[in-house]
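Below, in structure tokens: the form predicted together with a further copy of the same chain, a single chain.
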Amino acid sequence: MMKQYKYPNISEWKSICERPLQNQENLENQVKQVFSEVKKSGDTALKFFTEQFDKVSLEDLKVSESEIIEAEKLVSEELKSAIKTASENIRRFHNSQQEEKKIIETTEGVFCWRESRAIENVGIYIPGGTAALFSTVLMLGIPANIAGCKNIALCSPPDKFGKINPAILFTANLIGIKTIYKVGGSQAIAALTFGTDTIPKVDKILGPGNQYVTAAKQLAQNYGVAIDIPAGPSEVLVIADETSIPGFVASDLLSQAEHGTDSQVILLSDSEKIIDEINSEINKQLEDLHRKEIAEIALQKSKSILFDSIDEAIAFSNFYAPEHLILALENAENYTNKITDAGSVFLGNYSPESAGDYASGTNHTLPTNGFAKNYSGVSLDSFVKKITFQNITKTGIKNLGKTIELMAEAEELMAHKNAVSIRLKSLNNEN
């Protein structure tokens, strides 16, 4: 059911990469024409086309103290807890991404250093469609929370009954989130990056949407609001050797599969024996999926791929730059040192993608579409600026002016240069 591959030359990999095309050209005029509503009419745009998007007409853009109250009473006490564990996890996991601060003596007298600040205003997106996406709360949230953000505007599309998922509130509230807006789509992007009369401007939009969210956070960009990454469809490659579980393995495949018609899923495998045993178990573990129709259609553009060697299915891999990269291999720690490009890595057969996606700590917002080349996923470092500072005592000019002035010289930039030559002097005077 996967397309087949078997020893393919080098020269092959690059179209064995390509991700299907997107066509954003179209979408850019009508997202530039949301967002000039947005820009001119505010939360009247915002309920013009939330109506014809979401077919619904709300009187309030915001959701109220008892719409929380409400979503709380409505999610079982179960699902709770377990949000409740993930959030932890999350937490532990941001909170060791903080950055302490280290002086560094550059030469004698002269100290550098960095300090983190959180970026005041951040507006979170979460899709609505088929699932509610409460662990992308999680995901943001807490980040959001440990890098101190004053302002955290979470926007979300409503509902055909004008509401928003109790467990999306639920978690929100859980983590200190009490500005959430029923608006999604484009319009949420714009309202965040202008400002409205309810939804506040903010310095950075963060989240995952479909591809009108998508062309609308790349806009939002030359409107000075910072974006997380760009986004694509969701990702997973898995490397398996002879020790790898195939039932384990197709359950992988099968969760990324899931996710919908155009998720990537790719396995690489220096065995063909494991290569089909994995195949047999995707049919028989897709006969029960609930979203069986979406995983086939996923599963007939997905890859499996036999190389010669794991390191040559690892160099294939680094060359794709998935957004999960699960190494079910034997002793697959031994390999780390060889990743140079994926987004977030799972280790063994026991760390299936779907830890990261709600509960291990990690961060499951990830650069998809080959951007594991060059940005990093959501972390802690999302939510921050970090501000270099600087104290040159006394002895410091005196050790680093002649270098300076040299420079600023050399550069013709004669008044930096006389910034350090007027310090030189009195200093000298001093003596």
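Take the two forms, superpose them, and find the largest set of C-alpha atoms that agree within 1.5 Å; that set is the rigid core. Positions refer to the first chain, counted from 1. These numbers come from a predicted model, not from an experiment. First, how it differs from the form predicted on its own.
The Cα position of residue 406 differs by less than 2 Å between these two forms after fitting on the rigid core. After superposition on the rigid core, the Cα atom of residue 40 is displaced by 2 Å or more between these two forms. For residue 397, a C-alpha deviation below 2 angstroms is recorded between these two forms after rigid-core alignment.
With the form predicted together with a further copy of the same chain already on screen, would you show the form predicted on its own?
Keep in mind that what follows is only the chain, not its partners or any molecules around it.
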């Protein structure tokens, strides 16, 4: 079960916040080796690593049209309907993130504005190991479509039969993604980074994954490819007071613990009684879980912490910077202005983290491992570049010219100054 702490001193917070990570040096060395082989041997290396890691030999890395058609038949009508409902909510929320062009006159005659342009070539990674995350196809593919990305390449690991989960293929086809590849792990990230005969090189890679995928995404940046966020093993932190419902909180903690053995869940409260009741509920619910063994291992690396007050618990949460934060508190909305570091926040007893994972509309691709301190979750902005424009009239250069000249001269950049002076002189001659 979870390790328990009572009233930890702030000097202990750093050690308590440590995530269950693998040896980083060994991890990075393995990923570098995969990158080297994929860069050198392309598809041959991808097939080799797929056989080594996924235990399947593939002739063709690309999913065929017939496989996509067949997949649709294998998905129940009830699940198709659920996916479509989630798709509509996600599209509605991400559509709202589009910005109107606003032209600002900073000085009389000086007009500045910003416009969005789609990143043309993007690669999206969809985990498919112990759980095939077809919901991630919606979370990445929908904003990519709204942004107007021209080329979207989807990579996901095959099962032992060389197939991709039918729900992943159905969902991809539903939102218009046709270029799908049976490649997973760090080798998929390497393929999107360098390009192979089959898989195209992209400008940005997005999507969650295990620690190998996360390390590979970070390495991809060394080769000029952007990434969304270093999204690694899933995590949730719940702050619960005496008004929380122990069974609900336990279910939220287990929903993240079942993601993987390297997941982590944290429970904070100002009530020892509530912590005990939640732990009791965890034990009860654990017995009925299909992924019980995975959740048990994750719980061994997880923690419950008793604090003097909810305010202190929130301060710890900000220090930890969780991927998901649940405030199972009375009047939870009153605490939102105190939250400074979190990927996505869920308020009250009836806002399960699962809602954000699937269908409420917010994006579930979020920063983990403390990166919520300096990264946002995936949004429409993740798929666009912001380009600034300016239009300076004759009046504008007259009004701003002297300021530019003085600053350029002070920095001893006389060509910069002259670019303004020559225009001012021309205008004076006109007069």
